[in-house]
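The chain below stands alone and is given as structure tokens, in the form predicted alone.
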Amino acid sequence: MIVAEGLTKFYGERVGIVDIDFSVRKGEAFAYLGPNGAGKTTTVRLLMGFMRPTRGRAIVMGVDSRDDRKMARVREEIGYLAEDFSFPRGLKGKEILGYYSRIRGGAGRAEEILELFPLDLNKKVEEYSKGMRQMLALALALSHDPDLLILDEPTTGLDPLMRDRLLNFLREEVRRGKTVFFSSHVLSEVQRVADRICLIKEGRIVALEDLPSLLSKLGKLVKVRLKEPLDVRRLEGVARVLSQEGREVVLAADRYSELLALLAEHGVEDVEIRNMTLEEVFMHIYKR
């Protein structure tokens, strides 16, 4: 559904993204992650054909995004949510929804979507909160039942209940065979939805893997409190020491059974072993 090949964008001397290569398969949820300023929105705009790359290309639903004429038709088929958007002032929610429905040739799934995101459509959009505007924008993006969703920070402004409903909806859309490309920095939400994850840092890809592989990349997380301070870096089974403050150690272990046996020789007061969260993997990658 999407292929990026050497996708690069410079803003004068400032780097947007550099040599971005990835593909998004039909029927998968693909998360594009990075801190603010990493290049997520630049990539989305290039995929949508709103900007021209400095070099490289993006193919979206079989069309080169640099082809303005063909891309205009493709954009009509995509469920697109921009990070920053605005609505005309003075219009009620139902008037905006009606306008989009006429453009699309019908209301489509708008009523179904609005059951997830209940709104007072008789209010003018300037009376909406940020979250309400986000819900209306989502309803417009999803109402024509698109096969490809490109969503830039889709949960921005939503309260916990609405975020939960949206994430469940996106996961269900993927089960229906839809393709979801979304950028985000909310890692707990990504972990619920994504099949594959692409991490970018300063405009470059630093990791691109399916979610289970990425989460297991550093091994198990071991938190241990020792009876006496110990330099654990050279112990067998330690993949990486993530933090150490006196007797409190947090590390990644690829052979934790052997490691625990060695630690026991030095005296262990407390220990916790579990799988890493996406946030912990993310923080390790970005602090390198």
Given for the second form:
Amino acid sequence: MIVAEGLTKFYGERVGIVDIDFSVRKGEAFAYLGPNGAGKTTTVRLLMGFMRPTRGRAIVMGVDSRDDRKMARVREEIGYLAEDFSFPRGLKGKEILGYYSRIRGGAGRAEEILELFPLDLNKKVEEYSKGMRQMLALALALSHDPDLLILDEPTTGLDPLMRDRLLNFLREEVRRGKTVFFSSHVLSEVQRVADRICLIKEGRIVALEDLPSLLSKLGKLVKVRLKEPLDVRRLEGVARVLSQEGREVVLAADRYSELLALLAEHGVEDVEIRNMTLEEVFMHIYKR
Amino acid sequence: MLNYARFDFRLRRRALLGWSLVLSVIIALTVWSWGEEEELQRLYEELFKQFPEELMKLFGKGVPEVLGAEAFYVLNYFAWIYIVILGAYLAFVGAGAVVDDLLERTGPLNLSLPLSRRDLLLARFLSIAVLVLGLTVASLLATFLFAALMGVEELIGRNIVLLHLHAIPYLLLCVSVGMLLGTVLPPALAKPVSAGLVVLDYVMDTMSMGTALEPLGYLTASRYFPALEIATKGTVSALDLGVLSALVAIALFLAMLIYEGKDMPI
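Same protein, the form predicted in complex with the partner chain this time rather than the form predicted alone?
So here's everything in the complex, that chain up top.
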């Protein structure tokens, strides 16, 4: 559904993204993660054809995103939600929904979507809260039943209930064969929805894997409280030290027997071994 | 595309109503000032004769041979309100058709529609063109209504209709030049610069009339809209209309071409 090939964008001298390569398969939920300024929104703009890449290209549903006229047809099948947007002023929610749906050529699922995200459509959009505006934008992005969803921070401004509904909805859409490309800061949400994850840092991809592989990439998380302080350099080779505070050491490891044998020499008061969360993997990769 | 043009015009309805009201008030005051009293009209003529020629050119788009109701109409209303201020507003709106998606952050909704950039810009041009037609009708109707009410028969006729019809390509040129500037200038500058350019164009045209700078005047758009001549003599030049129409097409085409490849960091 989406292929990025050497996708690069410079804003003058400033780097947007560099040599981004990935592909998103049909029926997949693909999460695009990175800290602020990493290049997530730049990538989304290039995919949507809002900007032209400095080099490389993005193919969206078989069309080069630089070809505006062909992209116009492809956009019929895309549900797009931007991170930052405004509605035209002076209109009621129902007018916005009505006009934009007519221009898109339909809103077959509008009722269903509005049941999920209930809104007072008789209010002017200026009177909407941030969450209500986000729900209206989601209704606009989803109600024409697109095959591909490109969502930039879709849960921004939503309350926990609506957030939960959206995540369930997205998962259900993927089950129905729809493709979801989304960016988010909230890693627990990503973990609920994504099949594959792409992490970017300073405009470059630093990890691109399916969720289970990414979570096991660094091994398990080992939290140890020792009887006496230890020179952690001694653990190098069998584990990666994530943090140390006095006698408490947090490690990432996959060679447990060697690690435990080494630690046992120093006396272990307490030990906890568990899978890493996406947040811990994310933090580790970005702190490197 | 037409669905989008209809939607875009819905957003401009308030502007049509507001401008119609303002134009009607100014027309009413203009027609009322001229009135029916010949004594008062002679007084105006004497008064305007005292004015420096440059001032007459600037405010009347030329110097009338005789100050009749039509010349008074151009001098008091049409030249500055309709040609300059409305023209500047429409250039501002034309530039806004490109840059407001960035400045007001409406781009994510509009540019993600299944419309090419060319179609989007053309739809917006059409919607502004409907606004121009609406204002033409409003200005004509207000002129005829107040002229009938106040007994100024000279203003109810062919010349005033021709004047308004000739204004249409001129005003559309203001729109398309605004659009073109919107595609090439930084977003924050595009709207004020477009509006300012219309004022500058008019001043250059009128101030160069009959001077050594006359050739400069032919480079201005408003030179091809001789409002005073049309209002007083009822003559329309096909060349003027052709130049204005060709310029509209060129500016719009260039705007569409540049807009198609323009980065919109929305």
